[in-house]
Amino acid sequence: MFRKKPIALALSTVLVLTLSLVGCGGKPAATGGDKEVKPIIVKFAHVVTPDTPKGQAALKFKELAEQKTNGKVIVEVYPSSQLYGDKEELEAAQSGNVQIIAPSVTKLVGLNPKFQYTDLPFLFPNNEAVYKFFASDQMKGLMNSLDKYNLQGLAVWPNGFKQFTNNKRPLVSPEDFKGLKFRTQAGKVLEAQFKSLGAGSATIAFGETYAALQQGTVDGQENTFNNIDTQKYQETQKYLTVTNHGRLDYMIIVNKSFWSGLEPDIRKALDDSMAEATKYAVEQAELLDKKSMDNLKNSGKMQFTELTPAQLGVFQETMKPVYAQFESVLSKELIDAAIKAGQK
């Protein structure tokens, strides 16, 4: 009887070591001065679907960011406007609630009118122009620009031209847009886009379109081939016209607080990751787009109109008006630029 006691003593102080050498979750606590380092969470939120150029580059920055950094940083894609639409993206980055958006560079006029740059109809011949613009000292002016918002530019993501939709006839001249009713992001150029053609416009969030237009709220919308395809326009349009007359691109935005405060190897790893996944960005934006031109052409769901040179020359020349009414805002230095890049 009394030699049993010390064994229980003994059992007891077995479990007391035991458990005392176990961490949260079941795992050994760090010994010898070591700290368990939780992961940094990076929430990426937009407002597209995975499909996207953009979705599939949001991805790839996720898959790189958390090989480079070997799991120190875990980065939580938001598609769709899951966490926030149009209207609330940019205020959420630049109060931290969350750290990259990626938004159309149209929706940045607020902070800075020159980003109208990209509505200005007819600027670039081609995509190959497009970024060259990219990588102008104009551009990287724009990036920088927005210090005092608490947001830094990290990179910009193409996803195409745009085309324009309706439900009512098919757009052959600018006589033809008389009397209808667009969707457009926010922006003094792109009203006065519509203006020049003798349309009105109206400022619908993204995810709202597609119900605008089921509804009849407005006629039509401009919109790259993806993003039609994807968000399923031609449930709700039958016309469409190839115009390659604006540009859909976007950019990447970090809350700059954030950014700045990370340490430099994490940041280094998240910088290479974001230029790896720009990369990424434009052989997919040229991929979908071909892909998603395929699948509204064989759909049956839309009559497709492809202008003839003459034909486009009429659209140039009746928007012409609208460089000379913005050039004191976007600046004849940036319009320039943009000019410069698609000159051979």
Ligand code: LMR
Second form
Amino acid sequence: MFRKKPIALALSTVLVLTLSLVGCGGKPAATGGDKEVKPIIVKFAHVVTPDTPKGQAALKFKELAEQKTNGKVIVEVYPSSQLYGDKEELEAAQSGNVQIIAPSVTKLVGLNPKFQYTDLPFLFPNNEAVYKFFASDQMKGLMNSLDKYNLQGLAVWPNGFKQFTNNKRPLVSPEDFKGLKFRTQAGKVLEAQFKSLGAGSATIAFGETYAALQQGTVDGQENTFNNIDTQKYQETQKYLTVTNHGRLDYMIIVNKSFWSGLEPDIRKALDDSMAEATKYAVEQAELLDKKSMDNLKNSGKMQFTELTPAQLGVFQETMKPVYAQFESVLSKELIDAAIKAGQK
Ligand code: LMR
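The form predicted in complex with the ligand is what I want next, because the block you gave corresponds to the form predicted alone; please supply it.
Time for the whole complex; same chain goes first.
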């Protein structure tokens, strides 16, 4: 049998080791003095496309973080549920398989049901009210409630107000919802919202929603102009009613052990990058909301229903009982703080 001579064996070991180091990551390692230091890889997973406010802000965070840490941190952004979908991403963040996720706040219902504040119908009159609530003590409390799950809330990014779509008929009054079934993101508040309109609902992961609409598992859904546009729901949903009845916003969440284990200067650079990316997220949300609304209107595929104030008032009255139903879950203090954020 052929046996390698000791010298040949040593040389081939060195070669294999060298090759495997070169192959590892494929990116230049930052240098710390004479020693090669491997970059810290931060995986950032989300479920939407790159041309969304969240997708754009995630890429902005990557750019800033890599710049500010001088390449000591590499941020890998995985859009469109490529790495994890709605069902898996929270667990993956808790176990450290992914370092950053950005679920819509309502998807945190399993950790703290108060995150469903966002689904109370017509809670916020405009974006400014929403941003004010983001900066409130109530929001701080919600963020802190993630600590015990080894998660840390870093920031809140907006997307926008939700609109209803369906493939059966124009939705002009609550009557029109009877007998229809809608996709929801998560939680009992959204279920109750549709019940108040006489409609059924089913929770479906974002990545599976297009197929569910196409196959008729559900007749409709609610989402922002930008998500409707970038997911191409106009291909299966003929009718859109502009209601601005609910919000879609995101909690940017990191694995707490990972974040607190970072060197202070690295963590500061990442915190600064997150603060800048958050400002960018706000700009993008407002810009893309308008752009997508125009895209959908001009697509020739959707019939838009714009309600009169009186018609909108009927929706508000019909959906109002949801508040009383969930006051004990959400707390009166939290609901009042959100309402106050919308008052002049
Ligand atoms: C949804 O499930 O509709 C949204 O939360 C998706 C997203 O991340 O915008």
